[in-house]
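What follows is a single chain, given as structure tokens, in the form predicted alone.
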Amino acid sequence: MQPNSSQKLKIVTLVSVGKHPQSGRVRRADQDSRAVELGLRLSADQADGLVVLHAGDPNEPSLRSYAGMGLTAINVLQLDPAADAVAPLGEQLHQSGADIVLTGVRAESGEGSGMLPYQLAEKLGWSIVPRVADIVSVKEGVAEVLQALPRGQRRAVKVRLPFIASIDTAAPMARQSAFGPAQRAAMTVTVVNAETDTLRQSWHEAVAKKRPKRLKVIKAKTAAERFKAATAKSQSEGGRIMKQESAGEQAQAILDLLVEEGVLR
């Protein structure tokens, strides 16, 4: 990152409570921690260039994991768990005079819809750059950003400040969290009264079910491969040939096979 030496950037990183995908243990969110890492690199030569902001419970232990990355303080907007965080976050960002706002693509707990960066950009009237891998430079109020594309590709984009960037897993990995600095960091708490998200209260949360097993599909790229796949002799793997059975028996056999293969449950 090569910021303009004559321009002092104000960077705000939004963090949330993460959840380990296997154990379900509460932790710092992977994408949010990468956003903090990028924010620390962007503000390396500025004492107060980075502000880390969380909307929720200030007593959440996982917030200390972010502080252990080298932060002196974390700002927390204390909200009711049923409150909508978009309005208070948008007001806070508007008052902060931020130039760049960094977030994860989506949260690891809660709704995790990935809509928060877009809702904030709409509320503030800012540009948004999704799935950012790196911010190369900021010169004369314009940032050069690298977007992460499928198969490891990158796309260079120029965007004028201020803007919101959602950080992809292709961004640099976050540094380890140190226990001592994590415990010494201050928690600056601001109590906010926000509107209750009535729609969310009617939702029922449950553990996601395992995805059904995909059927094997032959993908041919060339004409020769397509011809070979079309003329290849099918190999029997213990199947049944049903000609004299009724339509009901044939349908039941197909249903049993789909259940056995894990396509249906």
The other form holds:
Amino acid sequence: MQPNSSQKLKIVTLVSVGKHPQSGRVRRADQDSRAVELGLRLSADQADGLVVLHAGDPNEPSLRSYAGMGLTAINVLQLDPAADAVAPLGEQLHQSGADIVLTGVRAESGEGSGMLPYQLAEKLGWSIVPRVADIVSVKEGVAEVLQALPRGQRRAVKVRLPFIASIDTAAPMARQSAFGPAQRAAMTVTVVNAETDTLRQSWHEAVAKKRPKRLKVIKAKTAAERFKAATAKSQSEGGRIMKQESAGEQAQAILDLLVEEGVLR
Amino acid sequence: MIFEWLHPLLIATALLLAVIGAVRRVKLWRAGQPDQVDLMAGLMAMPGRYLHDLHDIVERDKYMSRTHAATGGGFVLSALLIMLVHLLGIDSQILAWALLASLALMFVGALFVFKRRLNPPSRISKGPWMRLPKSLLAFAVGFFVLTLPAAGVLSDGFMSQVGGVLLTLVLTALIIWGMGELFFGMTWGGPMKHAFAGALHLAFHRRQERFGGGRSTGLKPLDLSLATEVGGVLGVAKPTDFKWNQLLGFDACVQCGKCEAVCPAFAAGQPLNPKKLIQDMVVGLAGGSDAKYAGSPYPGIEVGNAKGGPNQIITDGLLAPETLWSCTTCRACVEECPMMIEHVDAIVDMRRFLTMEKGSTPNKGAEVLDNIIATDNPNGYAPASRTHWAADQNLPLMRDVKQAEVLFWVSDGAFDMRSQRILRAFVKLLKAAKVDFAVLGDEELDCGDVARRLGDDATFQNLAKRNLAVLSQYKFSKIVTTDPHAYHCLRNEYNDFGSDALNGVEVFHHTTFLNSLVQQGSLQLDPFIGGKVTYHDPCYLGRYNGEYEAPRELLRSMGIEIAEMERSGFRSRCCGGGGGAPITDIPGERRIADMRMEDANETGAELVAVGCQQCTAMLEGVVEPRPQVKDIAEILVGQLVDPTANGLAKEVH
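Since the structure above is the form predicted alone, I would like to see how the form predicted in complex with its partner chain looks, so please show that one next.
Everything in the complex follows now, all chains and molecules, and the chain you saw is the first one.
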């Protein structure tokens, strides 16, 4: 990662309130803290450094654990908890003249739809690069970005500034959060008015349950069959490959399957 | 004749220079942070502390204690008498004879120092220390001859008659050499500095409780409000961030290397040498480089490149962070130090800066600390799964019963399958002895030991306060735990947080508690038949809490004759598992656990009895073939006489 130091990059990282998968306790979100890490690395040789932005409650304790990564301040857009953060964030980013905006792929708490970076990109008219593992270089207004693909593969992408990147868990690990800097960082609060997310208010939230696994019914009657079942490679049975059929037929087949599996009723 | 004015003048000059040096040195110490010490009481108690506390430690090496008593005692007495006889010119044959006698004593002592230095062990520093016996001899001989006329052995005119100018010159040279080392050198940084700084260190020691046979092992809590104070820093970044009496303590070091000889990290070839560490702290407080250091280096790090100053960041040039992270906090160095220097305090103070200010805990450190913060256990398991190990144990929960005689502190061993075997064994013993006990279940949190030793005192204090809040809800008179680390925290470190949850509560290690049950006859045991057994003292049970006897008595109660290792009791060697060392995992040439297992192998034991789940994990990590490793609770369970089965057996007979 060799950002071109001749041009001053303005990097903004958006952070959210994370939630530990085991304890459910608030924490710095994994992807967001990787986004802060990447932001810190990109802006390491610049005086004004990285801007870290959060929309929500400035007294939220988990913000301190982002600050512990060595931030002097976190900018907080103070919002009503029920408000939609997209509009004020878009406004703020538009005014800030940011070159690169880093976010996580999806939040660990709240709606967690993963839509925010896309909505911001749409609002600002910028490009979005999802699931970024690293930003290799920024030269003459063009950034070379590595996207994370399954099984450790990477895809090199060139993108013109400004753009939004959502940071994947394949990005470098976030540095340790230290208690001292965390306590000292300033919370720069801007109170903003935003529209209430009415749609979300009508939702009912419940704890997600793990999808039930299909029981493996052993049909084998003899030892040889059981041995074969245990050792043979599992081959997907049933199913159809539909290439020639019309889109309507294909959609109907999917719908039928969903009904058959009990996903749709 | 020139003696009449020359030598008193020389003595006066040397003493004056010594005073100037002393003022300078005191200023260096006073650059440290304030600490509450009763100065007068300390000074009054100092001679007693020297004669008892310090001498008791030196006495472990009889040769050295006698040598030092003769040399040091002779010197102190001689110095006082020299002032009376030669400086003030008191004309008394009795004083002169007394001076001759004390110089003779010093001379004999110095000869033994000289002999010791002929073929010195590697732990001892060389350099200026090699000239010390010669300086001592020069001092003793010079003043001896000078005092002869005053004692009436020789007439005043003897010198000028016989030796003339040559003898005068030789005598003067000896006296200047002797006083240069022993008066001037004492306060200007020579080897004799240990006498001056050491005496004051005994007077103003940061852990006054250690004197008179006491024990003070709990780490001092860090004032977290420093984080938001202007110019505040958490932990020790620069030498001046130490308490002033810690700086004084560093200066007291005699470089005897007893610490180096017992340090497990040094033996394993990790980059730590407690003696060098203390000397580097001296370089830091006085400013300069370690080029003059003449002892063993940190393994793998060359001497001469370390530079520091009172206001320079220690880990920027004076010592490598790896040195600090190599320590297992086993306290072997502190236990062995004749000057009662507190190495572990200093190391943890500096770790606090690295973790809480720099965020640079190495290897798995950051991850473990994050897990402790988010899940109250180091491996990030779901807090609600803490009692899964006891699903089949039907343990009474404090939440339900509200009170019990004994609170069984389960510790994080609850999450580890090997440790669970120890926990189950202990529960079986408790039930067999019909002890009224309960556990906290999911309300128990990590005790904070690892977080604290890794330098994160904020997390330790948070856990301690939350644990104390839980404990204060219930009534119990005893806490028993199978984990010496939790035992140490609960017993020695939880008292600093203004809670009365542990008032009137006795904290026990399970071996102590089980021993009392066995002695009372609540547990019936069959004799153990299974070959030779040795016992490994856990650091946090032994050196930290002074419990060496109960585990041994328990083993003896099963008819076991313990084959003691060479390093046992207060000299036990660490398993390598303390102080977060397995987490920070600083590479060395050997593994500490392997070296400990070699100690066990030398006894020919087939079973190593242990009283700590961490030691169990470390020692079982040694590749086979090796002796079995079992917690004492597990051995006891194997020999437990089931009262019902016994009854049946009798009926059959």
